[in-house]
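Starting off, we have a lone chain in the form predicted on its own, written out as structure tokens.
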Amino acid sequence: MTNPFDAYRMDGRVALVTGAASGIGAATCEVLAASGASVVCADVNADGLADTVAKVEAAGVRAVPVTCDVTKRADVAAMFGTAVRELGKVDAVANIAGAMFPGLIEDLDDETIDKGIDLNLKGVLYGTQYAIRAMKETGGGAIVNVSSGAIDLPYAGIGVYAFTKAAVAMLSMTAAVEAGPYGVRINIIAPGQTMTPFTTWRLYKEDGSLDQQAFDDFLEYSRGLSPLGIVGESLDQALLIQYLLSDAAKYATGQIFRVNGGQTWSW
């Protein structure tokens, strides 16, 4: 056997990451770049992409920023078109973009429901569709879709988020069966409590400033969910995504992987 860590290298490969401007998406771009992949960094937040792109380029690989609203099929199609035009192919895709959409089930209005489904589910569906089509042309590839630990236990107030993330899991498992014959692997991650701007949405005051006491309380609470007494970081999820996109995971497909600190999700 050669160096076993060679299986994690992605030199010469092209990865595409949505939600790349912050959190898990930004960390994933950095990790993939460190493993040798060129990275298409996509997000609706064009300004936020600048820092991610700079870090990818600092690793000595190519970065291609793309402003993309994943709720729009035309945007997603154009994003993949840009990737192929600029870098020649797409070998790996991480569909990470998503949002919370809080609210009790009985109170949900159509606007909230539609926005949640459009971003958290249809955005992943579009990304999966175009990834499979691109990878079939080049003999295969790997896709990771982001679900959530919220699929494992009900929690009041995040129904739209939870049911769209549950749908992402089944969408991905079904697509893995369909795309397997073309050499395309598709896996799902279901992150546990991970401290990102996405997670801390509830910790800000009306004026937009951080409620430090609420943040400290939330951090202590989050640590208490894990037998390890710690809370996850974006890098923890990014490292799992990188593994699943690399040849180290060549026999893994259609599975849900959880890095959650052993949380029971009894919020």
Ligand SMILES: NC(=O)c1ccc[n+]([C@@H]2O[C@H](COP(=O)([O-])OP(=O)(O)OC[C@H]3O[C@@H](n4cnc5c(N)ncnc54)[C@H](O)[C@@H]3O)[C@@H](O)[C@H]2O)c1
Second form
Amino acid sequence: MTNPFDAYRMDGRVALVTGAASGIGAATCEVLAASGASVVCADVNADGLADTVAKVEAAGVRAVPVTCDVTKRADVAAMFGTAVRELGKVDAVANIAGAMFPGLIEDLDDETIDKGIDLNLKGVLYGTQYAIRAMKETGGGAIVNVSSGAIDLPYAGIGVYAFTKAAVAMLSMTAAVEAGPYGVRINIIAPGQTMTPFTTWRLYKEDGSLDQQAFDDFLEYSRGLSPLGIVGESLDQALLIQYLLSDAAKYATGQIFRVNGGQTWSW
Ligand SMILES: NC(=O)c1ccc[n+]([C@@H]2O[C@H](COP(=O)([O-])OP(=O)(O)OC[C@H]3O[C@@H](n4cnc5c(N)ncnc54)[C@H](O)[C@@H]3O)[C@@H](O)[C@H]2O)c1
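Could you drop in the structure for the form predicted in complex with the named molecule? We only have the form predicted on its own so far.
Following is the full complex, with the preceding chain placed first.
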């Protein structure tokens, strides 16, 4: 019998990751590379990709940095074109790019609503569309779309974020039904509080230095959300994404997976 853990290997596969310059996206590129996949590392922040690319290459696989604004269909189409031209195919896609758009529902202006929908919903939708098209050409593949624990319970002031992330879950479940017959699996992750610039940006002073007291308070508060008394790190999400993109998850599709420290969102 072969080693059952071989199912997690992705040698010879081509993965494409959005949001690759930071946080969960950067960690996902690193983990995918460690499992043997070449990685297209995409982000709107081109300068931020250097570190991710270096870590992927250090694993002995190819990294292809791509500057892509996922809110623009033409950018996403071009990104998949680059992936196929440079690496021949696309086997695995993680649509991770996303951001918070705060505001009470009654106060939301059109700019905030549109920006939230464009990034968190349409960005993932475009990435899913082009991924399915590319994977149908080669007989299959796997996609992971990033939603959020914010879809589980309402929390005042993050409505755009929560409803766009809820829509990501349903678009992915629908796409999984449609693309399954072509060998394409599509799953969703709904991360709990994870320490990345997404969560820590408020903890920096105007001069750019870390407000240590605010950081410590935030850490304590975040740990208090979990019965384990810990807060998540990017690697916790990246390892789940790698599992879902690998053959280890060959029977998993159309599902929402939650790595959240058992948070009950009593914030
Ligand atoms: N960190 C958390 O606690 C947490 C919890 C639940 C869900 N999430 C989700 O996980 C995903 C990754 O978050 P993170 O914590 O790593 O955040 P992060 O801010 O560290 O990374 C987000 C990345 O997305 C990129 N990005 C933003 N707009 C883009 C665009 N238009 N086109 C391409 N790239 C763009 C940013 O440049 C950045 O590199 C997001 O979708 C977020 O909503 C995060």
